[in-house]
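We begin with a single chain expressed as structure tokens, specifically the form predicted on its own.
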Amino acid sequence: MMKIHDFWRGPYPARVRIALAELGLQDKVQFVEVDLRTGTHKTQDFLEKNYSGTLPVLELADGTFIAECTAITEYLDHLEGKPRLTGLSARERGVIHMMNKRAEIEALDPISVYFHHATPGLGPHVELYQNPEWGERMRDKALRGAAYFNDVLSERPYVAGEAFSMADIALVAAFVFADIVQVTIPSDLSHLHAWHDRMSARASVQGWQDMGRSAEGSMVTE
């Protein structure tokens, strides 16, 4: 059985959990909780699994570790040879990867920087260096990114085109993080909010926090 090392409240782990639900693979993984609040992800033991010290990390039965949400989603999406989240044609794959990266660069990652630099973040034992000014600038960047995606979604139903993809999942995660740190997405971005309402109605998005946590014995602590 595959293992997912993550933290059930984390916006980045949410991306993989949503992908698992979309692909119907929940029963093929065991969740291993890594407590971000105590800095477990920065210990030598964890760094041997993922040099970057970030979550989530997929552990395969042969001992292979795959980090980074995009890489994990690619792996999961191709397990059965019928990818649904990463594209079929060369064009689809190219556009999805482009928009997935833009969702990270323009929205999700800036909110993460804001969290780690302009708020208490994970606390003084984990946040060893903070630059509040940089954090605020990244918050502003995330809001500019929101305006960009509002324009994108005024022309198509999903972030990368006509079908739900991992690019939508990445932008959903940005909303998750924005809610945690209380960054308000302007209400006049109507296309973006309408898209988010549709995404929030998907079963995979509604249940990502309960995955693993609700099933007795399915999550262990690292």
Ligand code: GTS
The other form holds:
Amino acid sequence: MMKIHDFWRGPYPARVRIALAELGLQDKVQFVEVDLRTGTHKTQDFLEKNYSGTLPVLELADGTFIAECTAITEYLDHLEGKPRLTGLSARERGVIHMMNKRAEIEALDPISVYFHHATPGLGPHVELYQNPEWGERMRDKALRGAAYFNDVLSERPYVAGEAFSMADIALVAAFVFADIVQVTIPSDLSHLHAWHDRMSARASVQGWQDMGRSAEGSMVTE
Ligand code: GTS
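Beyond the form predicted on its own, can we have the form predicted together with this ligand?
Once more the chain from above appears, this time first in line as the rest of the complex follows.
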């Protein structure tokens, strides 16, 4: 059975959990809880699984470790030979990857940097270097990104075009993180909010935290 090392409350882990639900693969994985608040993800033992010291990490039955949400989503999407989140044609794949990366670098990642640098983050034993001014700048970057995605979504129903894709999932995760760190997405970004309401109605988005909770009983802790 595949294992996913993650922290169920986390916005990046949410991306893989939503992808699993979209693909109906929830029963094919076992979750291994890694507590970010205690810094388990920075120990030598964990760094051997993922050099970057981040979650989530997919562990295959043959012992291969795949880190990075995009890479994990690609793997899961191709598992049964019927990709639904990463595109089929060359054009779809190109546009989806571009918009997925853009959702990361313009929205999700800067909110994460804000959390780690301009708030207490995961606590002093994990946040060994903090630069609050950089964190604040990244918060502003994320808000500019939100305005950009509002424009994008004024012209198309989904982040990468006419169909739901992993790029939508990455932007949903930005909302999850914004909520945790109390970064308010301006209410006048109406297209973005309308898109988010539509995304929030999807079973995969409604259920990703429940997936964590219901698995908690059987979850292995690292
Ligand atoms: N580029 C990575 C990916 O896409 O997987 C980023 C992963 C990431 O930053 N994960 C967070 C993490 O491990 C998890 S969470 O914040 O969403 O819960 N953060 C811990 C740290 O110390 O950076």
